[in-house]
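The form predicted alone is given below as one chain in structure tokens.
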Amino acid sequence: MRDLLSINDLSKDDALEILDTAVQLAALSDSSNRKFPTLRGRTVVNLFFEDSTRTRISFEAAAKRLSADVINFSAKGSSVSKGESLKDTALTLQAMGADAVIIRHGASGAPAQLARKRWIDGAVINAGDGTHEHPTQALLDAFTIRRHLMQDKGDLAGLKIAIVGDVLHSRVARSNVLLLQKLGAKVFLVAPPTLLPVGVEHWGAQINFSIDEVISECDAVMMLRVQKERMEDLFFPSEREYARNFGLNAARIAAMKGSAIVMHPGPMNRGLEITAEGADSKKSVIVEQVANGVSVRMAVLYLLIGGATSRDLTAQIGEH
């Protein structure tokens, strides 16, 4: 594996890979020296056209932690403001040796397209290319699921997953569908007719209308932002219906499972897709995604460019 742009680049294997050397970086960073020298002497740029925190202070962190250097490229102030197309920037980055190009744009493709033209010789992990796909969110959120229902070991098989929302504006769900169903998942798709895609059937999940027919059985609820900014029509009559309809609030929230998690990829939209009971519950892992996530993606940066496996790993911890 050269790049990461999307879930299907991942055999299961590869992808179990990744969850199994993100568990043994998670150890390494709650031990008393949280860097590790991997890395040392490799550039990682984060180029970034939409705006970010998480993501984008996940991979930072990532990279530090195993000592590269790291470029923030911000579009908002630089030259892609001045009309610079993606073909020059990343002519640019080549000249600045970067090993890795960690790319978020609006455009659904745009990291592919880095990627195939090998405008850079360094590896391209997509951060989110327009409504399209988001592979290392998905994974940072089968490692959570893994690290709670499945104790850190092999796939997801038996587990029943329910992804709610905004699908249809979402880079989140495609990838989740598609790596929780590699994974061994049921995955159910709980959303109002006009937020569903088109062709949305062909992807393997089981459609649902209401949330309340699904949660009782369901081993993790994942909330998807409604994402406000990409809606130029009006896509449910109104917030307080949608909340009515598709929010977890407290009552669905005792209705779970007693050892189901609930999940959202944030920023949250509190009191719209999710209540504060929702959000703050002894179930909510949400604030161990954002944690979680910097494990994963040290993990995609270790196996990509660091030349190495996870038993590599094994034994270099042992040194370290």
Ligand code: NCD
Contents of the next structure:
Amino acid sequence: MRDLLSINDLSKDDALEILDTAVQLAALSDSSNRKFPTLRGRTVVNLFFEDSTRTRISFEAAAKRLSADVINFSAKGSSVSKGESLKDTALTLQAMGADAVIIRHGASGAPAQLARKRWIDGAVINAGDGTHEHPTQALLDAFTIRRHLMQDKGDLAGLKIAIVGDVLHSRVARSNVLLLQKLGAKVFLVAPPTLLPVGVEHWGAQINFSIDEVISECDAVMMLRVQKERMEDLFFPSEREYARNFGLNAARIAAMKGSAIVMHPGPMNRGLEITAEGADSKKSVIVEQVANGVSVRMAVLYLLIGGATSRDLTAQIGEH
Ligand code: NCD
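What about the form predicted in complex with N-carbamoyl-L-aspartate (NCD), after the form predicted alone?
Shown next: the complete complex, the earlier chain at its head.
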């Protein structure tokens, strides 16, 4: 694998290799040895055309823990036409010798364009493109689910996972539906009809318009942010009504299975898709998702540009 643009780029075995490598890296990060020499001398560029806090910082932490040099390129606000500005930026990064470019862009398909035109030689990693995909978010979500419910082993067969809310605008939902199903889980998409994309019936997931119909049978409930910045029209009558019909509140948490977990990719709209009780409940693994993101992104960088397989990592760990 050369780039990571979509979950479709990964076979089930590729995905499991990333998760297994992340498990090993997480174990190492817990010990006193938090820095690995693996990517010394390599340059990783964070190319962010859209706002981001956790994803950018997470990739930066991941690259630094592997000893790579990191350049943060915040390209937001450029007024040059998109195709051209992307090309010019890419040529600059190529001149700097970027081994990996982590790109977030408001336009769906921008990372694929960067990769396909090969304006740069380095690996292209999609950190969220428009409403299309966010593959490392799905990988860190799968890692978190596997850690809590499958003891870090194997796939997610037998699990039921609900993805609730603004599916229409969510690249996190798209990548998660692809990955969770690839790993054998059953996925429920729960949203008002106005927040479901055309063609969603072909995604393979079960569609529900009521969270209360599915919440008690799910092993994980993944809440999505209502993406107000991508909404030009009115998609629901009022925030109050949305919160009442689709928000994760204390009563709904109480209806969940004892072992079930609550997830959210962040940033949260507290009081809209999730109440404070939901976000801070014992079932919430939201803060852990952030920590797991670093291990998963380390694994992706390691496997893409470390010139290694997870087996080499086992050998390296053995030497410590
Ligand atoms: C997500 C994103 O940017 O797509 N956030 C993230 O990466 N942590 C989800 C969101 O913004 O709602």
